[in-house]
Structures are given as structure tokens and as C-alpha cells.
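Just one chain is shown here, as C-alpha cells, and it is the form predicted alone.
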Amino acid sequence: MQVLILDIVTTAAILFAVSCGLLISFGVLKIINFAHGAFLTIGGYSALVVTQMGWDPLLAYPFSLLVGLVLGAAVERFIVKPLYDRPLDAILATWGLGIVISQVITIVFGRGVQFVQSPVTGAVELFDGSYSVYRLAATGGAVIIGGLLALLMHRTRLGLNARAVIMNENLAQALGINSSSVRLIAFGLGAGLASLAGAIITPLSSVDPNMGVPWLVNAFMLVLVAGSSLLALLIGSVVLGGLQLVISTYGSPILGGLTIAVAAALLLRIRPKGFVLD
């Protein structure tokens, strides 16, 4: 019982960790950015990189967030800002650069399956039995990114900007603030995050040219259940990925993958603001 409390509170952070930057890329944009598990990829390449150049695996994480940040930037200026007053046309773009995305690293590094080298390695000894020691880093990995970011959305001018563009952005540009600029860091940032969670899941799979997408839709159904909510995020993450993970421990692997998906949509048929604290 004690390694399945363990097991989903390690599933919630991972899945915390995947979604943080398509919340923050949704809220502050509103729009989907169908590219995030593109972004997820990214990270697994980066991560692989820092292991084909033999560097220190702990340098994955840095190299993946500085990736992801300036290719998030650059696909905000280029691609998606022209495209705000469309968001349907957004949602395709982003879309369709998922898969030019896709096919670009596969060119790279080819289809094959390939794998990174862990920062820690072993299991540490708790509750009578062995736990794995990465799968507990990266669970603290992720109350590090929800708390920097709960201080960088409550506690710096950028995060008060940002606050201001998600409840009103007319307002927001009427009192001087540059939501432009807060657009291309949100999008920036979402990015950025989604290629360093990808850099954490690698040590616990593997990467490939599509590692990304089973991702992108949990991801997806988290968002739509925390609307721009940290905290929301959080909850949601823990009651549906616990779910998931009972479902699969002691049911179905196949209906397991299907309980996060599903169970947003029943939660936002009862109740449309989904985990969002009224």
C-alpha cells in the first residue's frame, strides 16, 4: 500500500511536470498549443545530446530548458503571433509544427528507440521494500518548478503582468503593460518548461521521434480541468493520475491510459470549471 502511495504521488509530480508549460502557454495565450508534446521530444533529444557528448547528466536539464525557451520564442514571433485574433488557425499551426517537428528529428537521429543516462541510478530503502531514487528526484524536480513559478506568478512585476493580460487583457494594455512581450515570455516559458519535463520522463522510458504525443493528451485534459490555476493543476494531477495509476495497477493497462482523458470529461460535464477553486 505505502509503494502505491508512493507510486502516485511520483506519477502526480510527473504529470505536474508535463503540463506546467501548456498551462502557462494556455492561460496567458489562450490557446492550445498542440505543440507542446513536440517540445516534450525536444527535451529527450536535448537530454540525449548532453549523453552523446558524454557531459554531466545533470546538465540535461539546464540544456533542455534553454532549448526549449529559445525555440518557444522563436516559434511565438514567427508562427503564432500572427495568428492571435485566429485561434483555431493557432491551434493548427502549432499542430502542423508538431509534426514538421517530428519529422525533422527523425531525420536527424533517425526512428530508432535510444535512451539517456540518469543523473542517480539504484533505489533507496523505504517502507520494507525498495523505491527508485530518480523517480523520487524527479518528484522533487517538480515541487521546485510549481514552487518557482507560484513565486514568479505571485511575487515578481512579470507574474503580476501576466495575471493582469489573463483577466483582462484590454484593460492590462489601457494601464501601460506590453502584453506582447508577455506573450512571447508565456509562450517562451511554456515551452522552455515542456522541454525540460521531457529531459525528466527520458531516464524513466526512453526517446524517440514521438515520445511526446501520449503525453500531449494527458497534458491536455489536465489543463482543461485547472483552466490557469497552479493549484488547480496540482489537484487535478494527483486525483486523476492517481486514478489512472489504480485503474492500471489493478485493472487494465489499456482502460489505465484512457482514465485521465476520460474522467476530465465527465468532471467538466458536472462541473465546467473542473478543479478551479470557486
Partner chain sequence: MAIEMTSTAPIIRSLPWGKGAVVAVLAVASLIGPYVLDPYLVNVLIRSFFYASVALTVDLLWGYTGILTFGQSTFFGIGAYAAALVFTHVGFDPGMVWLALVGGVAVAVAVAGLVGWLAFYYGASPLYIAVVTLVLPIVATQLVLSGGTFTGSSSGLVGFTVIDLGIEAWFSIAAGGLLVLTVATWIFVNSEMGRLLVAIRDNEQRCQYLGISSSRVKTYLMMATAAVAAMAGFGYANFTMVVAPEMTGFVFGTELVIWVALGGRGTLIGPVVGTILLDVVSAYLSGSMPFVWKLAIGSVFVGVILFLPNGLVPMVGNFIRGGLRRVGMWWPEAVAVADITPMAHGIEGAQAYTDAPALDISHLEKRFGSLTVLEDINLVTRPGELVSLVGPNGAGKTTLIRCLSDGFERTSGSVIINGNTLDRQPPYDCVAFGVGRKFQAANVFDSLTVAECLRLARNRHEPLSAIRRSRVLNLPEPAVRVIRTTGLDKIMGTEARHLSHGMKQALELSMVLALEPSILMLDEPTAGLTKAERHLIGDILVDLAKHDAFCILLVEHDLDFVRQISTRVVVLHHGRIVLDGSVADVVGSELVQQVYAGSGKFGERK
Contents of the next structure:
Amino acid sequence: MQVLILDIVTTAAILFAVSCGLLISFGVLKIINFAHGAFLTIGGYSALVVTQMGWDPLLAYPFSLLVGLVLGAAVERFIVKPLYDRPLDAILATWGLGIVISQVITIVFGRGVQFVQSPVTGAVELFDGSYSVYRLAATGGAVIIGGLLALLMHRTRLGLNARAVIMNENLAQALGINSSSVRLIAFGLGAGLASLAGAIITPLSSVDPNMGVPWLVNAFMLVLVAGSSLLALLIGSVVLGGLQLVISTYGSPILGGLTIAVAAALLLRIRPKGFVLD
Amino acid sequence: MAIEMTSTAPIIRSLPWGKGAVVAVLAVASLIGPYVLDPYLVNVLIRSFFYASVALTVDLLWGYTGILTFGQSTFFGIGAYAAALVFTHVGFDPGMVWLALVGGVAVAVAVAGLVGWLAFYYGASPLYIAVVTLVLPIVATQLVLSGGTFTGSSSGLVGFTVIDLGIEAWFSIAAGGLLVLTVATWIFVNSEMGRLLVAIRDNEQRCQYLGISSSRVKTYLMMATAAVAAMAGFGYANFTMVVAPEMTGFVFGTELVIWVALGGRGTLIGPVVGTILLDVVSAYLSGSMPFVWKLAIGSVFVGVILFLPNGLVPMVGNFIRGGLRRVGMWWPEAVAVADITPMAHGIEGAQAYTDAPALDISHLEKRFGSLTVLEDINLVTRPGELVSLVGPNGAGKTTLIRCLSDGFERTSGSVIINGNTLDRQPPYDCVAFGVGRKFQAANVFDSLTVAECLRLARNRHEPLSAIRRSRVLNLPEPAVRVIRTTGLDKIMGTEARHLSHGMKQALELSMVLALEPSILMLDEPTAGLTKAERHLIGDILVDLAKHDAFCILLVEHDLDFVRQISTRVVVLHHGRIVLDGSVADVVGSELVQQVYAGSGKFGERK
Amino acid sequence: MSRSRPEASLRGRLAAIPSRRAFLGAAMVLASAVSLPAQAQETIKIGVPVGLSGANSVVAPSVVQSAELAVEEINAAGGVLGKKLELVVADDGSGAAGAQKAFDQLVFRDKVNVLISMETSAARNAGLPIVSRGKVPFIYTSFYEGRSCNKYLYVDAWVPDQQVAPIVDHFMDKNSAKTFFLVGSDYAFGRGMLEFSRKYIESRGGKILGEEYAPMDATDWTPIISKIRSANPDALITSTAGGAPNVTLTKQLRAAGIDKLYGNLAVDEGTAKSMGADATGIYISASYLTSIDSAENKTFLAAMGKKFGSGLKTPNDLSVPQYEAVYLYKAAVEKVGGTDAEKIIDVLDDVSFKGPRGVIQMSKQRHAPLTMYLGQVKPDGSVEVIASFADVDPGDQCPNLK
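Mind giving me the form predicted together with the partner chain, seeing as the form predicted alone was just shown?
All chains and molecules follow, beginning with the one already shown.
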């Protein structure tokens, strides 16, 4: 039981880390970045570059965040911005971009699985058994990311502007907020966080050109049920991630693999607001 | 009263000989193709034809109706697996062929119905719909994978006996089927129903307020396209004698979207040509350099979405047409001009005058979170009344209209419309109760012609046809008066997007009048119109209230206008009714002066 | 329309009604037009449909390389019956739809004389109807879950009957393991391997404490790992999809501190190497390991190194059978004195070749008895051969084919 709770907490934390970047860009731009999986992959390969250069494995995190930020901002300017008034086309364009990114990675790094150095390894004794240190560390990382994001959104000018745009873009513009730059920063930050998450999951995941794909649908669904609220994303990650784990443990992992997608779709049908409170 | 439009003849008759000739040539080609083409190409083409059939369904959903779907592959897979499963586990005989085909189509249609229920509820965001269609193939693939020896799991099923036909026959079936499907789709998209799809894509909200359940239309469309995709899958499995999980998968689903996008969404030739061309070219090229091929496809796809949203085939088509025109070999079709023929057919059964309330609102409230927009609204209006809702900006006038025409809008309170208690019901139910709503900003269908917009507005009285377009437009007298006076009748064939702002307003008003409502809710109906037009609209409204016993709710800023036509004025302030009385009561009221003091003079437009 | 059993009917139908399949007729006319003046054909074409993209794209380049080496060696020694061999490689996308294209292209456009390839089961299955239609011998060179039978199909790689026993026997006899936990990806190979493993372990008196499957693209093995931990088996046997699932499971097992005996039925040397320290200690069972100590293997490795230099993809259990299959086909052509498909099919089980894996002859119901090696991954990523088992029989794979 204790292990199950621990599993749920760590799973939810990893889901949160993987989805929060998507949430930021979805909240502000109202489009789903279908290249999210590709940005996770970019993060994994950023960590690979750090390993290959022989740098300290801890450097993988700031490095991947930076790479994601820069690429994300470029994508926003050149691909997403022209499609502001065509949201479905924007998700298609980001989908196409995802294809391009994974092919470029394939051509540059090869199709194979890569080895990435991890800063922490091994297991720790916990509840009459051993538990993965890295899962615990990743949980800590997710908590830090979530905390910093909450601070950013609620304690800074940028966050205030972002929240204004999330609530009512026209009104925000009327109040003199440059929504174009808020969008740029939000998309860049979203991509940066996705890339960071990609680096965070490398010790648990395979680093290959398609590493982001399996996370994609779960991240989409979590963001849809979370609307644009970090708190709702946290609730969604815990509830749906927990449900997935319980179904995998007591039912079958195959059903478990579909749990988040199916449960979220049903939830949205019954309660379109998802996990957003009020 | 009817307006005859000589330009919109029944589609079948308007099929020009040129298009007929093309169809005939293609039909012959589908018969002789396999004898003249290289066998490898024949093999590739047969598969491409099946793919193109599914791509057409994606185009109908996405290009025409605006439903971005990644899930059509699942219906294709269901059809394919129906054949494979029945032939493998039950056996093969002619009866089984029908069982498999009918069973596959039935399952596909049922699943599509389920998806429709899940995705197309009133108010669902297009993003949610897209993601649901993405989840569908993922679930389907997982089910196939976990099916063990029953479904063949990842290896798929192979070696089952299939319908025994030669390669020529398969070519003719696939090509002929695609041709028939394309022609049928062409007829459909050019029919009144087809225009409805475009209307949903352009402006789903307006469809709802024309009494059309767009959710139901989309669900039926999805079910129909699922049936077509399942049939294509069935044919594909019989031809290739193999099924595999990837046929149901989302990679194939997205590939279909890519083909349609590159070919040209919203056209029929584009997706068909695009699919065949890309699939054949990839058969020749991708074998040797798969990654570069995918990179190229991905890049071109992004480029097309960004710069050529209408796709490549229409661009090529325009280029050729432009060239032909320059050398004088091609003329654009004549712009349709509508001819009006008055008919003795007036408005059907004007409402009998009764004193029963048209609208009975009690304790209505609307809150956004902690913000209260409307509070304790109590109002009863009767047929024959022309009630103007006035008040400063932000008083809640438009919100009130919204709460009366969409059952999901209000937070609490009861609304009774013509004796029908309004539950949590979508706008099209309110239309059925007799409500006609005109929006503040002109709300029409940009891609449709004036005549088409009006025809859709008549859907509740004359069901839309799926195969033809009516020559005659029967409209109630008030609508015709608006149309004639504003000159809309001179431009019946013009797309609404090309209309001036005032003309759009007039068009929307005539569409609402075409609904033959008993309660009219008009949000600044005369904004943007000339003084003369405004007068005319005023006359019409007064007439409707007086003679036809309409109950009219008017949101208006122009006090002169209000004074001229209203029988009653309701003043809203901070979400409450502060005054409800005759024109004289309100104009002389000190309270009203105070209400408007903070936000400009009463009667002054924002 | 006809009513009959699947496999037999397919062939029966094709043989019985050639006129209705005029396409076939056309193909045969073309084939005879090409092969009648035998001298007119300059080369013997070998079609290699392989997953250059998709799931198999990691291993496909090594497969192509070993085929290229075989062709080069044979051509340098004068070819076959005086003709040069020519390779035609086509991407099958590692899936059914791609395979149909690739097989169509090779059989009907390039008109290859034989197909020799390592593919996914889905791709192989998708190709078989085309092979039957085009009547082309097909040597399948990938290990697989077994029991794929077709008149034109031969297999020179292992099946579960050959591969599972070495690991299980070693665990039970040398490590006195009694309880096992099985983990697989939910696909044909994963289920096929574990099903066989379960039966084999139970027949030897071992106990299965759990058998769990995860989706093919699973990235998170947490619930299964928790189950393993609470079941506490003596040994773990896994058969996951190649590439990512293999890597994620191993990484997460190690991260969770599970240090049981670990037999992996699906990992190859290259992947083991890319996992770094996490792979250390894993037992694998294969018909080929680079460390096999034989003259043929050393010659082969040296030739590969010389031909491909720094671009060399490490030869493995999927690429070496490809190399040997080219030689087996050469032997069959020389025995028949031509490339006639029916005759080649008749003699393919009679010919043998001594390659890096030893003497290979596909003599048991279209499959080959093989020498199997039990290896263990060392900290540096290399695989040490612990034991070998000579001529392990593939068992009853296709009893209806001789």
C-alpha cells in the first residue's frame, strides 16, 4: 500500500512535469502544441549532447531548458504566429513540425537508442524494499518546477500579464498588455519546459528519435482536463495518474495504458471544465 | 412569396458536359487501366484508390465541415478486420462476405456514433474533438494488439481466404468505387445538405440559432463517413489478403490528414489526386531514402499549412485555368443573378392572437464565478409587444438575450417560451419553441451565397435535400420585404463574405425572419444600416408585432428608434431591471437619467 | 468465390484458376520472358525488403551490410553460375502497409529471383500473399515467434523452441532458480515467447509467479515493477518489443534496485551496449554473438570491418543469418543449375553453409537446427559466452510442409 502511494505520487509528479509546458502554451495561445513530443525528444537529445561532451550530467537540465526555449520561441514566431486565427491549422503545423524534428534528429543522431549519463542512480531502502532514487529525485524536480511556475504566474509582472491574456485576450490588449510578446514567451517557456522534462525522464526512458511520442496523448488529455490551471493539472495528474496505476496494478497494464486518455475524454464529456475548480 | 433562382438548377442537370466527359473517360480508364499499366503500378494504384476513398471522407469531415479528425483510419481498420476476422475464424463463403461487410460497416457506424456522442456535444471545443479522434485510433490499435491469436496481435492476420477476383477486377472495383464515391460526394457537397456542412464549418453558432442541431448533423456525417471508410477497408483487406494493427492506427490517420492538406481540403479533386500522387510517388521514392522522404513530406506539409492552406492541387488548377483564360480558351462561370418571382404564397398561418405570455422569465440569474451579471430578472412579455431593452454598456442586455435563447447559459431561474419550459437545452431547441435571434455583430455564413444562407434558414420548414439544390426559395413575406428593400435580391449569388457590413446585417435579419419565429430577439438590428433602411426595418418590426402578433425583444441604443417603434421599454442596470414601462414612462424617468449619467447620454451610441 | 481452408486454399486457388488471375499469368509470362534466354539475364537479383524506417530501423543497416558483404564476396569469387548477384533493398517501414509496397516493388517491378530478409512479423505476413502470387522463394532471416508456414518460405533464424531452453536451463540448473516472473510487451512476439517459456518452465517443474504484459509503446513500468518486487521471484524473464520498451524496462528495473537473475529474450548485443551499466549481468540467448570463437566468425568479422570501416554496424543475431542466407541461396542455385523458383524451393532444405554461426541447413520443416549460445552482458557492454548448445532442434514448426 505504501509502495502504491509512493508509485502514485512519483507517477503523478512525472506526468505533471511532462505536461506543464504544454499547459502554459495552451493556456495563453489556446492551441495545443502537437510538437510537444518532439520537444520532449529535443530535451532527451540535449541531455545526450551533454553526456557526449563529457559535461557534468546536472548541466543537462539548464542546457535542455535553454535549447527548448530558443527553439520554441523561433517556432512561435515563424510557424505559430501566422496561424493565430486558424487554431486547427496551428496544431497541424506543429504536428508537421514534430515530424520534421524527429526526422532531423534521426538523420543527425541516427535511429538507435542512445546512452545518457544520469546524475543519480540506484535505489534507496524504503518501506521494507528498495525504491528508485531517480523517481524520487524526479518528483522533487517536478515539485520545484511546479512551485517556480506558480511563483512566476502569481508573483511576477509577466505572470500577471499571462494570466490576463489567458482570461481575456482582448481586454488584456486594451489594457496595454503586449499579448504578442506574452504569447512568444509562453510558447517558448512551454517548449523549454517540455525539453527540460525530456531531459528529466532520460534515466527512465529510452533516448531515441521517437521518445516523446508515447507521452503525447496523456499530456494532451491532462492539459485538456486542466484548462489553463496549474492546480487543476496537479489534481488531474494525481487523479488520472493514480487511476492508471491502480488499474495497471489490480487490472492489467494494457487497460492501464489507455486509462488516462479514455477517462479524461469521458470526464470532459460529462464536465467540460474538467478538473478546473469553481 | 418565393424567390426563384434560375442560377441554382438541380445539380444533376447542372452537371456540365465537360465534367460528364471526364467521368466517362475515368470510368473507361478504370476498366482498361490494368491491361495497359505496369503490374507494379497497378498494384500500387489499387491501394492508393482505397486510401483516396478514405481521404475523401477525411476531406468531407475536415475540409468541408471543419472537424479535424485523426481517427478515420480506425473505421478503415474496422472494415478490414471485419473481413479478416470473419474469414479466418468463421470461414469463407458468399454469405460470410456479406456478413463481414455488413458487420464491419455496422460496427464502424456504431463506433462513429459513440465518438459523435463523445466529441460533438453542444459547446465542445474543436481541439477537444481533434484529441478525441486522436484517442480513438490509439485505443483501437491497443485492442487489436491485445487480441492475441484472435486478432493476430502485432503480426496481423494473413492467409485467410478472400473474394477471388483477378487483379483487373480489383483495379476496376477500387477505381470504379472511388469514381462513384467522388461523384456521389460531388453531388452531396453541392446539395443543400452539402452547403449545410460548409455552414457548420463557417459558423456553427449561427446554425444552432437557425434551429439546426449541428451536433446531430456532425454525428450523422461521421457515421456515414465511417461506413464509407469501413467499406474501403473491407475492399483493401480482400485485395491484399492481410490486415495489420497499423491500418487502424493514428499514424495512418494523420497520414490521411496530410494527404488531404497537401491535395487541397475543401475540394474533391485535391484529396483524391493528392493521395494517389503522394502514395504512388512514395512507393517509388521512399523505399530508398525513407527518412529524407518523411522529412520532405513533413516540411512541405508545414509549408502548405502556413502558406497554401487550400493545398497544392487547387493552386495548380488555378494556374492552368489562368493560362487558359489568357489564351482565351476558358471563361469563368457567369455570376449567378437571382430572379424574383412573387408568388401568392404568403406567410403560412400567422400566429393567432392570444394573450398567453410569449416569454415568462422568473428569478433569472447569471453569474461568472463570483461576478453576477444578471440578478433576479422577472419579465413577462406577450404576443404583439415590441419590447426594447435599454441600458448602458455592460448592463447585461446581450447576456439576457443569450440566456433566453440558449438553455445552458443561465445560472438559475426559469424561462418559459410560448408555454415550453426551457431546460438545459441548446439554442436549436429554443428555435423550435419559436425564438429567432439576431446577433449584435453580423452573423452569417461567409462561404455561402446569399441564396444559400437563406435556404438554410428555411431548413425547419423545408427539409434540406442531400442530392439537389432547389430552384425556388420560399420565404415569408417579411423576409422578402427586407431582401427587396435592401437590394439583397440583386446579389443572391454573391458569397456573404463579399457583402458590406450593412448588407450582412440585412441578410442575417432576413435569415432570422425566414425561420418564421413568433418571438424575435434582435441585438441592434439596424446598426450599420442607412437611415432609410432603418426606417424600413422599423416599419417591418412594428408590422410584425401589430399584425402578425410577434413578440419582439429589441436591444437598442438609438433612443429615437426605440421611441418610434416600442410598445414597452425595459431598462437594465447592473444586471437588474430598474424600470419597466411605456415609452413615455421611461423617457421621462429621472432614474433613467441617473442610470445613463455615468456612461453618456441616453440614446447616445457607444 | 470459393470455400476452403486458408493456407491450402490460397495456393489451391492460385494453382487452379490461373486464367482468372490473369495478373499472375502476366507475371509468369514476364518471368518466362526474362528467364527463357537465361544468358540474357546478366544478374541474379536478391530482393531485401527491410525496415529502414520504423521499429526495425535500428538493426536494418546491419542487415543490409551483411547482405552486401555476402554479395561482394560471392561476386568477387565469380558469382553464381557465372552470373553476378545484385542486391535490391526496399524499405518496408517495419509494418504491413510498407511491406506490401516493398514486396510488390521487388516481386513485380524489380522481378527479383529471391527475397532474403529480416523483417517484423507484420511485414513478413503482409508480404507472404505477394510472395505466393509472384512465386518467389523467400528466406526469412529474423528470429520470430514461430509457425509461419508458406510454400515459398524458409527460415534460417531461431524460434522460441530453440532460444528459451538455454536461459531457463541455466537458471534452474546452475542458479537453482525455482520461481519465475515473466514480463512482455503485448504483441505477437512478446506473447509467443512468454507462452513458450511458461510451458517450458512448468514442464521442468518451475513455478510462474506472474506473467505481465504492457502495451507495446509502454514507457512506464512502475506497476509491473511493484508486482515483481512483491512477488519476489528467483528469476525474471522478459520479452519486450525491441528498442525503447527493452531499454525503459531495464533502466527502471535497475533504478528500482531489482537484482534478480534476469534473462532477456529480446535484447541484442547493440542495444545492451547502448544501455550502459544498466545492462550488466543480463543473460541473453542467441544463435550468434560477436564473441563466438570460430575461424568462420573471425574471418567474417574481419571482412566486415575491412569493408565498412568506421561505418560498420555491429553484426548481430539478425544480420548474420542474412549473410548466411545469401550463401544458402547460392548453394541452392548451383545445385539446381538455375533460378527456377519451384526447383529452388525443392532443394533449399538440402543445401548447407558453414558460416559464422556454424553449419546452417534449413532441414527441419523449413527451419534450421542451430547452435545456441548463452551469453551474459559484461560491465563494458560486451557479451561473454557462458555456454553453447549444439544443434538445438526447432521443433514442429510446419508439419504440413516437408
